[in-house]
Structures are given as structure tokens and as C-alpha cells.
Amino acid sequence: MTTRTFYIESFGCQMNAHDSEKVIGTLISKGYTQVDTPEKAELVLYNTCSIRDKAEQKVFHRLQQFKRDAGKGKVFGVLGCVAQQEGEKIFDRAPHVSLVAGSASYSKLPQMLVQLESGNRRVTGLSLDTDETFDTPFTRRDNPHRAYMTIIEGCDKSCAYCVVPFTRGPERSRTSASVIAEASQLAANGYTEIQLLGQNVNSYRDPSPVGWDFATLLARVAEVPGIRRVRFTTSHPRDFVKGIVDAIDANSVLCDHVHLPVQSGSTRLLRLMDRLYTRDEYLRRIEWLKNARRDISITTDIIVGFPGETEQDFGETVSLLDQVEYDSIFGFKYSRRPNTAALAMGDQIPEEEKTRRLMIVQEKQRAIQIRRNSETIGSVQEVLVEGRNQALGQWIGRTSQNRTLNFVRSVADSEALIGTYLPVRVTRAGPNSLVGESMV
């Protein structure tokens, strides 16, 4: 019997979320119907993340929950980074799984579906031997106003803690012509905000004879008629050039927000991590951003408890928070990952100590965010309206700086407000969001 209903759950970053959009679009194009719970589905897919052990374990916990449904006509598949990392070992660990496929194989999903439908219970798509980016002919986007768009896949860096080069393969950039064509089509379909994605998005290099770099691509995407906002993530400091800041300064369509992961404030630890820059080189890039004509919001990633991190190293990370004053951070405890150089390093930091250090970082950053957000009180921010909190009677919006701004209006409300852009005056601020009143 042909499987026609499917459920998919995504773990991890925006790239995984966008990968799931590609999988959903492909399945729907083949006659499948998406359902909202795994219980209703004949095909259950988990699109996985392996950046941290906790995310990986969550996937196998999900699979264990449905072990009892094996043999009842339900088919299970593991997609994404854990699939690429673990490969066919997943069949041994979770025998009721029938499909194991990494993201490089999504373009071949129709062929894999044929194998599943014919009764094959061990279907794999694990090859990374491709020069192509992971594009599929069909993408299902549920948000009608904001669209993700992958411009570069994979990673050529070799950070000691990171499994991405193994799970995503080497860097492969799309042609600038294909990026502009997709952006133009998205604008024609009514999308007003585009977020350009890549493991190292600013490492983009146009493979066509045109030869655009990332800063040039940014400027050209911002010129597409109908696009109001362009975001990008995630940047690598090594490839972050001043031309990117100049492009943001020159075009208000480019959002005034840059996510620039530092991971540690210690040059010694950055070398152990093989991050390819020093603290001073990173701070030079921060200086470019702070000296820009526009008020560019800066966010980052921090890892605490990397093998060999001393109290002095950790203290340098804490001091970096004070020096940069990030608008928000993603803080993580170091997690041992397979196929990484850090796995063989000695001087592992005890879990309790990693927890203590993370709490210090989070408390320090919370105070910074309260101060930084309070500085916006009285200002008028343009927000893209994303939804409504009925319980609080507030609309939910997002500023160009990627801050959440919840606001009220003095006029009658309408659901048609979602997807529009409104000026909002900030009246209050907390550590994680702003509150305001609509000016119209």
C-alpha cells in the first residue's frame, strides 16, 4: 500500500528548517498529504541536528516512543545531520527505521520514496560526492511573508568541536543568477523578507563567470523589486569583510543585524578550536560594525567548557561580553561530537563546571540585554507584524535589528495586519523583547 500521509519534525538551525520545507514540498508534489501529528501519519520523518549531543539524543528518544508501532504499516525516516553522521548504524540502533538520508540527498528523495513504497525497508541517501547545492524543485513555505533561501552549503573550515564539515560536506555556492532568480520569484509571490542561509554564508563565492562575492550578492538581492528586508546567517569571522558593513550602510533593505559567532574571547582557546582568527582580529570586525552609519545589532554564539579552557580563558570570554555588549547571545556548553578533533583532546571540563560557567555568561548577558534594550525606549521602530497574542491583546512584530517588539493599537484590529510593516514606538523593554504602541 502506498504511503500517502506524512509527518515531519525538525531539530536545529534555520538551515534544517528550510531543508524541511524542501522535503515537504517534494512530498506534496508526489501526492503526499502532511498531517500534524505522527500518530496520523504513515510516513514519519525526523530532520535532525547533530551540533550538540542533546539534540541527537532527542531524536532517538522520539524514535523509541514509536518503537511499538513498528510492523503496523508506519514507516520511519531519519534525515539530516544525525543521519549523515551515524549512517547505517541507525538501522541497528532503531531497527524500525527504514530511511536514512543526509541533506545532500534530498534532490533524490522521489527515487527513495519509490523504494520505500515498493517495500524496501533499508533505504539510504548518504553520499556527499556532489558539486551541487542541496536544491530541490519544490519547496513548501508555510510563512507567506518571510522566506529562507540557501545560497551556500557545507563548510571548508575545520573547527575542532564541529561536525558540520562531515555531515554537510565541502562548501558549494549557488550561482548568483540562480539566487537573484529565486529572490525575484519570491518577491513576485508576495514575500517581502528573505533570509540568506549558509553554514558560513559570508564565505559565498559565485561559481559563475560573474564572480560576485557575498557583499556584492547582498547588494544585488536588496535591489530586487518588492523585497523589503534581507537578512543573512551565519557568518564566519574569518571571511567577514568590511564590504559587508558597507553594503548594509548603503541599503536600508539589508537588515541592521549581524550574527557573528565568536565562540570564545580567548585567543589561546580560539587557536585550540582552530577558529582561524584571534580576539583582536574579531574585535576589528566588531569595530567596523560599531563605526557604521547605521545602528547595527550584533549577536553571537559562545561555547563554554571547551577542553583545556582555564579560568583565565573563561574570564576573557566574560570580558568580551562587556567589551562588545552584544544584543543577544546563544550560549552553549561544549558537547563532544564524533569525527571532531576535540574528541581526542585531554583536559575535559567537568559537567558541573561547564554548567557554572554557562550560568555566569547568561547572567552577565541578561544584564547587558536589559541595558541595551532599555536604550530603545522612546524610539520608533518599523516592525514586520508576525502574529497576535490574543491573551495579552498584543501584536507580535520583529524589527530590522531582529528584536521582538510586542505592541498594541488604538484602532480596531484585523488579522490582515499580519505581514504588514508598521511604525511602533517603544514604551518598555525587558531582557528578551520590547513593548510598544503602534503609531498608526
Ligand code: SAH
Contents of the next structure:
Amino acid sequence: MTTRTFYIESFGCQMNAHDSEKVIGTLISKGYTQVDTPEKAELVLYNTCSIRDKAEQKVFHRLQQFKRDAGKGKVFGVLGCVAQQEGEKIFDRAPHVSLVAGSASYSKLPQMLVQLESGNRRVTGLSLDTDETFDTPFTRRDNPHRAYMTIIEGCDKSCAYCVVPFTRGPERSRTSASVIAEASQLAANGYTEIQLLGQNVNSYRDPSPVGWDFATLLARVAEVPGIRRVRFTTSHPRDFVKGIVDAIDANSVLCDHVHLPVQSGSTRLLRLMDRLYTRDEYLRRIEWLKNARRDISITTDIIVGFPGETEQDFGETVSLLDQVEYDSIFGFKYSRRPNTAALAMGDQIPEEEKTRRLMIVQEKQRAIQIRRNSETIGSVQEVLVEGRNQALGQWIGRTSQNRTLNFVRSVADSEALIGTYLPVRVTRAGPNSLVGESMV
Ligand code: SAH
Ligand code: SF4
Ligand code: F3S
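The form predicted together with this ligand is what I want next, because the block you gave corresponds to the form predicted alone; please supply it.
Below: every chain and molecule of the assembly, starting with the one above.
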């Protein structure tokens, strides 16, 4: 059996999307060819997410669809967070799967495939002890202008609702030399935007004797010649220091955007969640951001319906939205996850009540975004041109503040505009995007 064509589908966060780029590059370097449907592929891979129950169910639905193809020369593999979490139990739930590997094992994928080809029916890579995935020379990036780069893997926090410490293991930082080398290589290959990734980038600590902290690394990456934009995600409020705001203020290559997940506006609930900060401590960080010289946009994640969330706790989340006036939020209904501390907590909130609370949050935030976005009307913003919407006759751009700014241009253009930077005047604003006219 030789499996030479592969299909991969990714679920979950940007770290997973980037992991898939590493897997794709590794497989191509070994002579595999990527195809665009599972039907055409001899090897079908799902890079999975386990953050909420719905995300976990997706992979089992997908596998179910192809149950009949088992034994017909198709090999199925489950990668990522569900793989790490469920391990060999996946073979019981979906017996036609023959490969299960967590994110720390991707550099060993070619060896695992050889084992399958030489007759092993089932192969696993589930160790979190070693991680050789930082320096991946074969990474096949999806976007020719904007590149993801992992700087820290895993998470040492233990938020009561979260599976990530179990699915990604303990924190491991990459050496600063390796980060700078990859950033320089990316610039040499024509990339102008870099997005630094980690579950908690703020706790980055250079393992080499240089010992840079995150703010220093950020400042240094922004100095790499050819790089015009640097973003980073995700920041944990507890480890978010003023030095990060100072770095943004000092170099406009660092984008005017910070994603600072709060989860809840109630200190009582934050304690139950084990988030390691109070509402006031969180608001102090927001103040640093608002007092910066640059106009930094702030976004967040909110969980509604965590066990024990009273009407009063929820009210404090709603009042926090008014107080901070986020530029955008991701709102989630609490989902019970395996292994987590909150699983055993009493006082679970009924599903309908979670839905009601999420709708309140989203309606409130929609009004805030309409107001925030309309404040940009008349301003001129630099966009990175990301694509074209033929139907609307518009170009799609992204501002430093991470807003989508669709715009028109009077000159006839070619696709070569994609990947360039242009000044655009904002003329209209909706809740989720802006519209404008190119200035040149
Ligand atoms: N490391 C990031 C979060 C990564 S997970 C941080 O600490 O902020 C992305 C988001 O998913 C979280 O911020 C949280 O809002 C949400 N999330 C995580 N576990 C969840 C769960 N069990 N139920 C609902 N939402 C969850
Ligand atoms: Fe999960 Fe908390 Fe770690 Fe974020 S900081 S990945 S929410 S445990
Ligand atoms: Fe999901 Fe794993 Fe990312 S659980 S959100 S893919 S770290």
C-alpha cells in the first residue's frame, strides 16, 4: 500500500491552521501530493479542535461519512487536539482510523506513514515530552503575504473550563534566534506581515541565555527589514505587561490591535474560572491600552453560562462591554469539557439560558461596534490588500487595527494589487466592516 495523495482539513484556532501548514510541507517534502477533496485522496487527515463539544463532534461526523471507504485503500488519520485528548479511544469510536497523532508529533509523521505502509494497522504519536515542530523547514504557507509563526507551544495555566493544557501540554518557548531567523527568511521570501502565535504569547521566555521576554521579542521581530506588520495572539491578561504597550507605541510595524480575552466581567466568576486576575486588574491593562499614543483596537473572548454564573455575574459581563467598548468580541456558550475542573462543578446553567445570555451579549456588542466603527468615517487608513470581491467591484483590505476595509479604486487594476499596501479613506461603516475609497 502506498499512500501518495493526501487531503487535509483543519478545525480550530490559528495554531491549528499553522500546524496544518507544517504537516502539508512535511508531506510534500516526502513526495506526497495534496488534493482538494477527500474522495481523491489516499490519505485523509483531519486536524482537529476540542475547545468546545461541537468542535470535537465535527471530526466524528466527517469520519462517519467515509466509513464505507475503510479497507478500500484509503487511510484515515486524526491529528490535533482531539487526537491528543482521546488517544487510542479514537480507534474504538471510528475503527477505520489508522493514524492518531498530537501536535508535538508532526515531525514524525513521515516515519509513522512508513510504519503504516509496512503493514502496521494502527500507529499513534501522542507523546508531549519532546517537540521538534518549531523549526520546520518545509512549512507550506497558505497565504503569500501574511505568515503565521509559532513562538510558544502549550499552556501552563489551568482555566477551569479549558482543554488546551491537556491537548497541547506544558509551555515550551522557541529560542529567539530561531524566531528571528524564520522572520528574516520570511521577509526574504516576500512576506510583509507576521503573526506570532501561542496560546499565551505573553509568557514567552527565550530559553537561550539571551533570555528575552515577549515585549523584547516583539520589538526585535518588528525591526526585521522588510516586515511591515507584526501581530500576535493570544494574550493572557495576567501576563500582559505595560512593556508590550510601550513596544507598540515605539514602532508602528507592531499593529494597533491587542486581543485580550477577559471571559467574564465578574471577579467572583473569574476566581471560579481560575483566571488569575480580577475585573479591576483587567481594567488596569485596558487603561494602559487606552492611554497609549497609538489608537490600539481591543478585542476579547467572552464565555457565558459558566457553572454558577448568576444574573448578577452576567450583568457584570454586560457592564464590562459598555465600559471597555471592544472593537470586536468572540462570545461562546460554556461547553463542558473532559478532564477540566469545571466538569464536576454543580450549578450548570441550562442551555436555553446560555443562549439567552449570548444573544444579549451579541446585541449589546453589535451596537457598540456600529458606534466604534462609525468613528473611523473620514479617516485615512493603510490597508494590506487581501483580495477582490468581483461581484461588488470592491477590493478587500485589512487595517492595522484588524478591521476589514472594502474599497473601490478609480484606476483599472490587476490582481497584482493583492499583497500591496494602500491608503484608503473610510466612507461608510457597518457593524463588522468598513467601506472606503483608495487615495491613490
Ligand atoms: N489561550 C487563550 C484561549 C484559547 S481558547 C486564552 O487564554 O485567552 C479560545 C477561547 O475559547 C477562549 O478564550 C474561551 O473564550 C473559549 N473557550 C475555551 N474553552 C471553552 C469552553 N469549555 N466553553 C466555551 N468556550 C471556551
Ligand atoms: Fe485555556 Fe486558560 Fe490556557 Fe487560555 S490560558 S489556553 S483559556 S487554560
Ligand atoms: Fe482548538 Fe486545540 Fe486550538 S482545542 S482552539 S485547536 S489549541
